[in-house]
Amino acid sequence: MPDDAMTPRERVLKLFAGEKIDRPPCFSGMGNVTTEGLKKFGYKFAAVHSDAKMMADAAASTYKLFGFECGVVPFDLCVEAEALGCAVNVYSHVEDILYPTIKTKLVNSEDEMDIAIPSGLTERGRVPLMREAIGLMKKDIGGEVVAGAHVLGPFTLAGQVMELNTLLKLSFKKPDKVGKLLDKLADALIIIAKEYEKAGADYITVREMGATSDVLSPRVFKTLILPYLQKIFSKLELNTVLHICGKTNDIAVFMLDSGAKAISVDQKNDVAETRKKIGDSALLFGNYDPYNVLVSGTTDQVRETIKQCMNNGVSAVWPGCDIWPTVPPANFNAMMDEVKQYRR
């Protein structure tokens, strides 16, 4: 196996800077919790979601156990719609893996999507306890990884404070409305964001996981979604990422154009179209099947799958979501072996 030239929080360093490096990093902008790291800690799932101690040491755990080059909190979708004043559940009484989940709208019909951002945003909800988690990592790990952190997009964000199906239709029906809450749930994620940043973050992926080509056309992505997403990264210093969920190709162009420093596609994408699509200097994170693959797979699947994201262009190997924690670890050391050994 090749000797890496570079430690991992240099290489995602150099990479998010444009500089040359010896080989794909691999890390992730979403969750990356394991069960293994769990049980290191003797931590139930449910309990890390609302202690920040116990966040930031299954966040490390991560990269400790399998040398996976970075950590990341949160590890759930919930953070903003709370802070915002939805109520969640966190499955505080279940052993098994469940993610929170949100149990009360903050908007109940097409009336009530006026909302006011409420003050003092960062303190509500876990806000707080994210930038504790992101301190408490950054302490554990900085020095050898990079610290992590995502928010949602405003579209997303706006499918978590409302009906999904509403938002949908009133996509089509009235874009002027719904852009008017996409701005203010843009402006709550750009106040999130920062305190994430000032907490020690070194890039934040934004999670547009609903703004999917899947469900809306490149036409309806560009003229509702992208001004919000651009007004977003306009505000942040640190290094940014945009992830979109399903297949993303139609409007990779657009993705780009939101002014992240790099875009991250799932295992639907055909990552080599893309490459095309976007030139050879552009960011481009993906996009193998943390499920299908890392966690169902043999290893020998996912060292092929790996090899052939780097093959298909990826500037570094990045889960299409959140790994599911019951990876088991034979996947995971295959996965880091694969990359630790790839050279173009």
Given for the second form:
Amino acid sequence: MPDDAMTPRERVLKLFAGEKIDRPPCFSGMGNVTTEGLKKFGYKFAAVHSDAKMMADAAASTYKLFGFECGVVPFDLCVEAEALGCAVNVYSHVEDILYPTIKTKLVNSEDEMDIAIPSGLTERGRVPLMREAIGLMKKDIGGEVVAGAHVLGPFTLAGQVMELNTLLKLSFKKPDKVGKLLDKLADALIIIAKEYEKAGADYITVREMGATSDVLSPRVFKTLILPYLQKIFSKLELNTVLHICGKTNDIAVFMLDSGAKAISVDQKNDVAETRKKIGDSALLFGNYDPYNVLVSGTTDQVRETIKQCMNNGVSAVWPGCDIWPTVPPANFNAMMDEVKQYRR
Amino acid sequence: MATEERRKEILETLKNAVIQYDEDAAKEFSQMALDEGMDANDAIFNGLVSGMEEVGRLFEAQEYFVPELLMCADALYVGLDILKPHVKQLDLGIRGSVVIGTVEGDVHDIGKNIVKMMFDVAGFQVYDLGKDVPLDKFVEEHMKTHSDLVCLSAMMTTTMVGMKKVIDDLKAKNPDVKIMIGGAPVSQDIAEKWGADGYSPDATNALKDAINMISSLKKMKEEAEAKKGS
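May I ask for the structure of the form predicted in complex with its partner chain now, the form predicted alone having been displayed?
Let us now look at the entire complex, which starts with that chain.
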């Protein structure tokens, strides 16, 4: 069996290193906790965000249950804004699955955009908890699979620390002012990402979905967003992925220019076209729909979609967003099986 | 009364004010329309809304993106605030009311606000619940207001799932209510499966749908007026 030729961990690391591998890995840089995994431990979704052991257990369970080829923390997108001083709502009163959101803004008007990054950022909010969770997860499954973490991109983070409407309008009216804020946020993100690296993360995904071409023009992406992504990627030494969802065909080349080792796109991207544009050697991760296919599709639809992704030229089979927790085990297994059977 | 030539000039300026997100011009010429005795409806529909129709086209052609759209909406609202108190109630046989909001867990409201704006323009009574709205609140507000429509918005896959529960609850309490769902992760398939009456996957489509709705209102108004004239 060629699958025994290397562990999932070796396969992903070789992929990042540009070495030849037998098949695309099937992993993600975004949250992939499942309700099956939570059930195994008797954990509530609302509780796993604020306990390092629970977070690490839940993150490792997707590999243990389905053979998914990574472990990734956190599951929410609020760690960075929280460390900067925003309050977070984890919806502890809700039985269903709701992801935490930001409750209070840091910047309430255009005049308050000149923020200072608090000192001791790595000891604020849940950054210490993340450090611990990465360590625990790495100890648990790190010998077999890669350990990943993610941070937001500066623009998406800016959309959390201030009103998104205002940010979007200012990015058009006063790009210099927005640029200054993004520069500071990029510094904060570098500090946090480096901390994750120190804690043992093998790769980090920067999620800049706020700057998708569904929202911002490719021109604004290039002039206002890209420079700060480049700043971040130039400062990080571990393996990096830039994820942007939505319409990304027009910015795929810019995404690669960011200096990220790999780019990640979702189901709205025409991957075959992107592959042609960026050439054979660039790392392109994607791009199945984690809800409409993986959760609500049939196993046949899952297999068909996954095969299509690989035929279109993805370097790794990877979801367009967080894996939605209620994914049926049969669908998860079908995905893993389809990837393992695939040969270039 | 403004001459026909002057009327056209004011309408054209209002239209361009929206397209070029010029709030000052929208303000000045909305006031001028009133001062010169123009019909407020005329100024809204053939001036401001015509501009927004063009903005919709520019958005679809990817010449405009969300920041431009938001600025155009601001200009439209500046004009609307001035003109709306002077609108004579249209007797179209429609008295629309809508409960609208973004579902709990989702703090994004740009798409919702664009749809809300078009309802405002169309003269709907809008009950805006805002963002991150607890699911029960939609049902509660609908039962309280007896709205014709309920619009649910979700920007993320992670919050879309809550819509199903709201749809089930609403339909159980009032089978006649019309439900529209919208947002990036929503699909025709999901709308059908969950029993929603309509859907919009993104701001472009939401805007298009809303404009179509307004355009058909405009047509009905013209037909009603033609009938009156004959």
